[in-house]
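Listed next as structure tokens is one chain, alone, in the form predicted alone.
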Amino acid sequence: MENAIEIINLHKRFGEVKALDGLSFTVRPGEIYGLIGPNGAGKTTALRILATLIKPSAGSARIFGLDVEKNPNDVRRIISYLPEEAGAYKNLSGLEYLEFMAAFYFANKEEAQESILEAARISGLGKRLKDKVKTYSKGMTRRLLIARALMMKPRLAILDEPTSGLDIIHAHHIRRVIQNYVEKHGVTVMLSSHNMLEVEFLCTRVALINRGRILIEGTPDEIKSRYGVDNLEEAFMEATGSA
């Protein structure tokens, strides 16, 4: 079976700074795969390379067999990407924003309308979709953006810190949405987070990353078992020698 993601010996430099230092991993179709680690570990850089926003300094990255450097346009047709600091147009209503984005993804009006209805359901915002985005809380805006990322039914959804800064209610909603969407549509999800307990709840497999390198990879249970700890946060502390 073709891998959803295949990264081999990926390097990225920003001047003298090594953001990625020989990163390698694979993601199978239908997985929720998590890159976890502290701020500055290289998570966002890896996701931005997969999203074709920046190029690696060395190494290769493929999505469903497509090289992200050589075939960026083809890659963009099968992925969606949600940055940590993404925003929506504040003077549009939530519904108008979804309609605006659907017009980019779908030439067929029926498909566009179906995607809007699906996004409305995913967001869980109900009647508030008729209100302007500038009246939304951070959690409501993030729910709208998650709906936008999933409405096109991508083969791969790339989500950078999907619940960062959200309260318990909004974070719980987004986790459930991601989980249910993968189960329903077989979408592959690649996400990053510094919230290791969240990733433990969501992910099929995870990679602990620090200073641009993977320290250990496996299912949450495999990693906890290896270090004899109760959660991934403790496993990371053990892996980095910070315990």
Contents of the next structure:
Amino acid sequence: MENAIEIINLHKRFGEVKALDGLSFTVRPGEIYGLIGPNGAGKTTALRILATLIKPSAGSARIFGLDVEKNPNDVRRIISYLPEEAGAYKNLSGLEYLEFMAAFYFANKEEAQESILEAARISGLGKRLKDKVKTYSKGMTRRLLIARALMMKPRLAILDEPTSGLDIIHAHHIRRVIQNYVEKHGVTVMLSSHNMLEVEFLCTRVALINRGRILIEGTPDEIKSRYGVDNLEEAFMEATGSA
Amino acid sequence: MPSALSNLVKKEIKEMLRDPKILLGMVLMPLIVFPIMGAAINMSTSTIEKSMRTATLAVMKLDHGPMADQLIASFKALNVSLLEIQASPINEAIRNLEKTNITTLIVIPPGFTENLTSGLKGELDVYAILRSISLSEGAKASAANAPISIYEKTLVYQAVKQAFPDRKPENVLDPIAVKSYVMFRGRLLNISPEFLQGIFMSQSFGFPMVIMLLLISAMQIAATSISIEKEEKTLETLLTLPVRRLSILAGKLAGSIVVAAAGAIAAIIGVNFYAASIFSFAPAGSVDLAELGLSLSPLAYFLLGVTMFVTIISALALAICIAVFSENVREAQSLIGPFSLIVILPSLVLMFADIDVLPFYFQIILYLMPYTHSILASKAAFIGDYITMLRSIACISLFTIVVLYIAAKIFTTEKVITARLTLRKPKIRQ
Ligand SMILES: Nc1ncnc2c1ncn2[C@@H]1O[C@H](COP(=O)(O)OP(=O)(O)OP(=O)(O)O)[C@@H](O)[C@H]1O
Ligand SMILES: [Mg+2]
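Return one more block: the form predicted together with its partner chain, after the form predicted alone shown previously.
What follows is the whole complex; the chain from before opens it.
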């Protein structure tokens, strides 16, 4: 079976800054793959390349066999992307936002309606969906956006720090939703996170990156045993030389 | 997918028209501010008139001849409220008057009658008593002028009548009567050139003004809508959707046009109110402009519409290109500022002058500014100069195509996400 993601020797420069410096990894369908690393490591840059927002300076990235640089339009049909720290249209209600987004994926009204109901459930916003987005708290907006990213059941969901800004209960709820989507709908997930508990709980495999390269990759258990530590946080500190 | 485009346009309009800043600033403000401005100006002019009417004069008669009595009688005949005061030293009289609401003291010195009857100038001393410095107070100061000059005219008429008993004094004083005709576009019109000029003025003034308002508000709207998307990172989400990038750009343009048009209509309605209350003597009403051949032909209307359309598109695309380099709304507004100059400068200059009377180098500079051509086209519309209109439309369309091309390029590359203006901060010396 073809890989969900295949990144080979990816480079990205912003002027003097080397954001990615030879990044390579593959993700199999149905995996939840986590990118972890310190601030400025290049996580967002890698996810943006996968999401067809920016182009690599060198190397290649494929999603289900489609080259992100050569076939961005085809890629966009099978992915969804959740930017870090994003907002929604402030003067639309949460429901209007979901309707706006659903219309791009479903020509059929019933299918669209079904996905909107699904999104309403994921977001847990209930009646507040009728309110304008500008009245939402940070966490409520985040839940709306995650619901948006999952509602069309993409083949690959690219989530940049999905649960940042969420309280423990809602973060837990969202993790369950993500797992559920992977199991029930065969969605593959690529996420980045600063929450090691989350990564350990959620990810089938993890890549620890720094300065645009992979330091170590494997299942959370493999990484822990490699460094002989009890949790991913300690492994992170060891790997980045901060311990 | 055209439904994707309409989905985008609907969202743009909803999002913008619900934004209190845009709604207030672009749509409601012109509707409220212009009429208020007009009303304020109206009110202050009417207060001036009123204070002139209510100004009360005091007169101190030191001459005992009949002309002094005649002067006072003529004032009274004009319904001027007049207080005759006793002869007293001037300083003292004025000090007393300061306690009242009298604004002007007219002193008729001794010898007034004698001078007038013996062919010399009759002298009057007029003292204005001001209590503050304002327009209406200043108007009061000259309250005595009108009645005095009316009396003066009576004296002149009397003198003329005595000298030429068998002629009408008007004919002696104003011996030549001029009747005006205007030849305009092969037609003989029974109007004065000043009147025609007034119509031209209102058109040469009005159009640049409307174009300026429209373009600047359109640019602000487009810039705001892009920079909000950048600030909130909704643009990143939008660009990963299965929608053509050009549809996203077209959606932005179309949405901004609709909102800008709403703003423009509000501005035009507002300005009309304003103009109506200021220029209440506006000449156009009484004369049929179509009769004069001054109304727009259907072709001119059409070409004017085309001009406005390409002009607005280019301004919106330009604003989008600029705003892409900003990271938030405030930055976008300040980036747009300098670019408004290429709209404002030609509008202002061409409001007051025709381009061919300007110095050569200045003409070149103006011709290089794309929006000069929009205004030239609108002016040409009124004189039916279709060649100029077509030429201007070609110029502005060329500019529009270039800007649209750049906007499309920016939107189809990663620039739309990564572009930013890195203004290097001056390094702090250690
Ligand atoms: N548009 C850009 N222009 C210039 N430099 C950029 C740009 N985007 C990212 N960079 C640089 O690339 C590097 C990697 O940034 P990136 O956002 O990928 O890090 P990250 O791992 O997501 O960090 P964080 O954990 O803080 O989100 C950083 O040094 C950053 O300054
Ligand atoms: Mg990041």
